[in-house]
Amino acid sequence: MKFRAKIVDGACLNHFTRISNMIAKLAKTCTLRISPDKLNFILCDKLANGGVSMWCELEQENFFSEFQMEGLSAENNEIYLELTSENLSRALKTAHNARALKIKLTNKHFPCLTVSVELFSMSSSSRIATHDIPIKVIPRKLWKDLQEPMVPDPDVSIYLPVLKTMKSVVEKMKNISSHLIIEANLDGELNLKIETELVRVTTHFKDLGNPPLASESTSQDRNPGHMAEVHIDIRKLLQFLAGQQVNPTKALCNIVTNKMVHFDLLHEDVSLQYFIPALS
């Protein structure tokens, strides 16, 4: 297995660094899937065990000026690596305004993802900062557990409000309750609710809009004002919102009543899907 890639464009480098910072906030460890045309950051804490799942995807040609990889074999031309997300994010911190970034699969007594950052210097020679990130190569037999999660048909699909606003609301609610109810309808309304023995608090968002497909397929069967709801762990929602440093180009919330909430975000050309299971 071989992998080497290079970024020279400053905007691509900064965007890749932001993606890495977001992943570090969403997942302590993650799987990096490398294929000829895509990179994926994957988290698969089984939904059945009450864990969240994440699937982040970027097209390599949008970021890298050079990209070479040889997977396990010709028919299985992919590489799956497990790494500590923060190690990658920390290595890329030095890449801010760098001249170039190289990433390579190496073996230095143990398998590594070696990140080399070429920095600008006052003299004609360039300075290079190198970081060796320990990784585990995931064997072929475990790949089946790391595929893109299936998205069940949602009862309601709705655009999200500004994520910063949503985060400040949820942060305040966390001081009162560890559970949260998200409910939404096909009239563009979304509510965040907490209920305890002593208090009930609801924050209403209106006129958010629903994606056309969702409205057409579901609205024929039912009252558009009817609320679909899901009870979730408030900390898991907060962790997701804390990871969003930049407001995305598109942000959708899909609710499968009493099963899960699925967030579907687009950051320019990077897609992020995040699944939070309902509390049983």
The other form holds:
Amino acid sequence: MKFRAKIVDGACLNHFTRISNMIAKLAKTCTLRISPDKLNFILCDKLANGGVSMWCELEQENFFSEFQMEGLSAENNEIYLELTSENLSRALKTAHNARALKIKLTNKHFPCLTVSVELFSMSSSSRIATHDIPIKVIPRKLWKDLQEPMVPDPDVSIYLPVLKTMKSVVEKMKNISSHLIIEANLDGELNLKIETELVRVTTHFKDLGNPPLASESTSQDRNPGHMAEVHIDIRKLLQFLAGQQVNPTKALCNIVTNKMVHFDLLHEDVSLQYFIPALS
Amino acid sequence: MAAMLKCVMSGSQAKVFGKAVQALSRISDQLWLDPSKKGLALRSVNSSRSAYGCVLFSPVFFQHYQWSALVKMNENEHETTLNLKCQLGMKSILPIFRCLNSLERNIEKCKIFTRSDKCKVVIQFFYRHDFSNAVYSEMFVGSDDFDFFQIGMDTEITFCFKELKGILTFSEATHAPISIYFDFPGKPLALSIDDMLVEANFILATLADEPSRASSPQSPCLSQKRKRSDLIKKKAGKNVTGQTLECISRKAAPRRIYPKETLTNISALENSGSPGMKRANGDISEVSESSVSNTEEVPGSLCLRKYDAEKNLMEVMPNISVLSDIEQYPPLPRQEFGVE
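Write the structure block of the form predicted in complex with its partner chain for the protein whose form predicted on its own appears above.
Full complex below, order starting with the chain above.
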């Protein structure tokens, strides 16, 4: 297995760093999947994660000026690595305003992802900072659990309001209740509701807009004002929102009544999907 | 015989202990440690005497609990028992018990020790070694990046990065160049800022070589300006081991523990410090302010030197154990610069 990649463009480097920071906020440990065209940061819906799953995808040619990989085998030309997300984001912290960034798979006493940052310096030579991030290679037999999650047909699909606003609302709600109801309809309305014995609080977002539905027939049957709702753990929603430091280019929310909420975001050219299951 | 307290607890016990300290800190800025056979009591009372808190940890709470009181015979042949009366400022102890979740996860053991005749409380954390998740970082700085670079022989020293970071942050503010003096492992590392307006000296201990490795220096060769070496190895990652733990222990009250001679040695160091030393070594090109990099690890402008045996700065250095007391000495006489 081999992997070597290089970023020389400053904007690409900063974008990659931001993505890494976001992943570090969303998942303590995650899987990095390397394939010839893409990089994925994956969190699968294990019980350990509370059923939350994440699928982040970026096209390697949008970032790397050089990209070489050799997967497990010719038929399975992919590499799956497990790493602590924060290790990568901390290493990339030193790459701010760097001349170049190199990432490669190495074996220094144990398998590592070596991040090499070439910094500008006053002299002719460059300053180089190297970080060896320990990783675990994930065996082939576990790859089936790390595939892109199937997105079921949502009952409602709606554009999200400004995430910062959502986050501050949910932060306050977290002090009152541990679970929250997220509901939305095809009239561009989204509500966040919490309810306890003593108090009920609802925050209404209006005029959000709905993307065109996949199948025409369902939209004709449905009363557009009808709310599709799902009860979720408020902390999982908060963790997702806390990870979005920058407002995304596009943010969509898909609700499958009483089953799950699926967030579909686009940060420039990087897509992020985040699935929160309904509380049983 | 003195009154004393010695107790040991695990990471999760330390978390509970820390929570008690935090709760009592809401009452007052002072914390009393009061050991007895019933256990260790933490007490706090506010200045207006309107709130009082006491948390008693029984001896079985700890992995190890040992205490003694001072027993005195007075004139009437009556025994009086004087328990340890230990009062700490919350300001000193609270920062130690700050990140309790990380404490629970990373600490193997926490030891607390104090004696009535010592005027200090020693709190030691022993971290778990979790190498499977440690990130190893290395930075290479070429000799061209320095205003002056003179290394006698390839050297590798290990010291506390956290302390270095603080010094570098300060030097950024002064815009003055820093000189670094170091020797073989075990000898202290000195960082020195010396310009018209400010003079600062920081001395850090370095890890000594293991006895098995030969540490006898070969004959030093001077003026190898172009010699490149990996200068500083920093271990990044969450876990801290060994020497750096010493940074965590705090003193209850400042106290001069060491005799006056040591002060003289430090004065000798200061006075024979940067200006004198620089002159002895010939001309140093005027160091210009260098732009400070954004990255955490990159220093401003560094000047490194290794001295030959006679002028070895490190030989006038006092015993490493006194390093923690340096801040407690009265300020040393400064040279007058004739500034209005």
